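Shown next as structure tokens: one chain only, the form predicted on its own.
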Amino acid sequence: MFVGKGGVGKTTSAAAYALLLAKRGYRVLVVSIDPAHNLGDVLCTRLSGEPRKVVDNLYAAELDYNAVIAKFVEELSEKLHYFYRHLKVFNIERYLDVVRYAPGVEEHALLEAFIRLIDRAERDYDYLVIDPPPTGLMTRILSLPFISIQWVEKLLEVRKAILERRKMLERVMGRLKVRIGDREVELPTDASEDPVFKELLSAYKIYQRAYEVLRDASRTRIYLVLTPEELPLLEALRVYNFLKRFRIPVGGVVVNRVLGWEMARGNPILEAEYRRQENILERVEKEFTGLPKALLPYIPQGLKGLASLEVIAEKLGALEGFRK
């Protein structure tokens, strides 16, 4: 996964790295989960939510961001209506509709989509390369499994306590029942029969799977992407410290749009820019000591299409992890 501030070249780096892996003989899927897709533009290929072959071994897709969230909200709302349908007397419908606007829904939806991508990639591909949203949204998604595991564990404890109380009441009153419309439904007292407990357990397994994948250095690498400027460097440092805190493995650093001396020489403005960039590069070396670094050249005409991506693809070979 290539993570960084908006506009630093995450998509270009992800596409070029995927191309490098494909040329080395690996079967690769590169996917954009950024709401503002431009992976298709970089590859000069019209993309959709389903993987499309770009060249031999290389497949690409762009996640339909709005559809993913809409599907998640619809499924969640249906589950809640089902679980609590016996509370219609309290006009529960009005309260459950608020789930569409609940904080964190967007991140949960993308996390579930991310896990589905991993499952598909492990079945059909050697590598999954992710072009993510800018760091603000992506760090919230990456932290979600770690936070949610603790949250769901507590909810499972609460649900077990509720079921235990029901069992106690059942010993005194017999089977507990509620009326839904013209039907009487028995309330479950055992975790194996309780749909709420099962749903919590299912969510726990999703978060646990994400947790295990994200922290496994043999399966996951995050690459920090920046340009040789102050703000992207500071953003990369914040993300680096965030990833270390959650023990998510960082595979290296990509510095994009590095101005070469041969291009700057003889032009006072470009020479000054070159010296400024050199200062940033020294700081990059100091701050990210021990991490592999790939320096990608500044290309005035920009990068678009496979031929231009090949110009920088080999330079990304400086990053570790392209051999399984």
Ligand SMILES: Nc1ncnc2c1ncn2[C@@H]1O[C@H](COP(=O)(O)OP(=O)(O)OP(=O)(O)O)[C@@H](O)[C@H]1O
Contents of the next structure:
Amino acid sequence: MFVGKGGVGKTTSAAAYALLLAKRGYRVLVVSIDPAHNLGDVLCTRLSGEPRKVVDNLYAAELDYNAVIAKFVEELSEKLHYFYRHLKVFNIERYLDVVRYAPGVEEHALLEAFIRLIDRAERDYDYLVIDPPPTGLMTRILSLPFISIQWVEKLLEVRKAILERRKMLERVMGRLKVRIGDREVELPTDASEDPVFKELLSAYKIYQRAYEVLRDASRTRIYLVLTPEELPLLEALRVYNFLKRFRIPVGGVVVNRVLGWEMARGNPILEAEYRRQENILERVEKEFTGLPKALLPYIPQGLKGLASLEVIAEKLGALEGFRK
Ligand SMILES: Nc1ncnc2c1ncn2[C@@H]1O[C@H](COP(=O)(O)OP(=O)(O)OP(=O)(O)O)[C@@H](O)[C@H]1O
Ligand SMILES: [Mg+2]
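Please show me the structure of the same protein in the form predicted together with the named molecule, now that we have looked at it in the form predicted on its own.
The next block holds the full complex; its first chain is the one shown before.
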């Protein structure tokens, strides 16, 4: 996954890296999970939620945001209907309208889509390259499994305690029953029969899986992307610290739009730009010691088509890809 400040070249790097891996003979899926997709533009193809072949070995897709969130809300609403079916007074329909825009829904929906992507990639591809959404949203998605796992662990404990109490009552009163509409339903006392417990457990498994994949350096690498400028460097450092805190492996640093001296020489503005850049590159070296770095040249005519991506792709070879 390539992360960094807006406009630094995340999509370009992700597309170029995917191309490089495909050229090396790996089967690659590159997916944009940025709500404002432009992966298709970079690869010069129209993309959708379903992977589509770009060149040999390379498949690409753009996550269908609306569909992902609609699916999540629909599943959630089915569950809410089921779990709150005894509460007639509770106007669930009105509540569901609010769910779509509730805080965290987007992140949870994306995390689930992310896990589905990983499952699919593990089955059908050698590599999954991700073009992420802006840093803020991405860090929230990445931290979600670590935070949610603690919540769900606590909720599982609470549920176990409830089931224990029910068991105690049952010893005194016999099978516990509640009336839902005109039906009498027996209350489960065993975790294996309790739909709430099962639901919590399935959420737990999703987070656990995301957690394991994200922390496994033999499977996951995050690459920090920046341009040789102050603010992109500061943002890359912030993400780096965030990733270290959650022990998510960082695979290297991509410095994009690096101005060559031949290009700057003789032009006072560009020469000043070049010196400023030298200072940033020194700091990059110091701040990210030990990490592989790829410097991508500034391409004045812009990046158009797969051929220009290949120039960049070659340079990305410096980020030792993990071999299978
Ligand atoms: N090395 C380069 N030389 C010249 N132009 C470049 C270079 N890298 C990227 N660009 C151009 O800069 C623009 C931004 O690049 P890109 O879309 O890859 O950035 P991004 O980090 O994905 O942006 P966003 O945060 O909006 O998703 C694009 O127009 C791209 O073609
Ligand atoms: Mg982008």
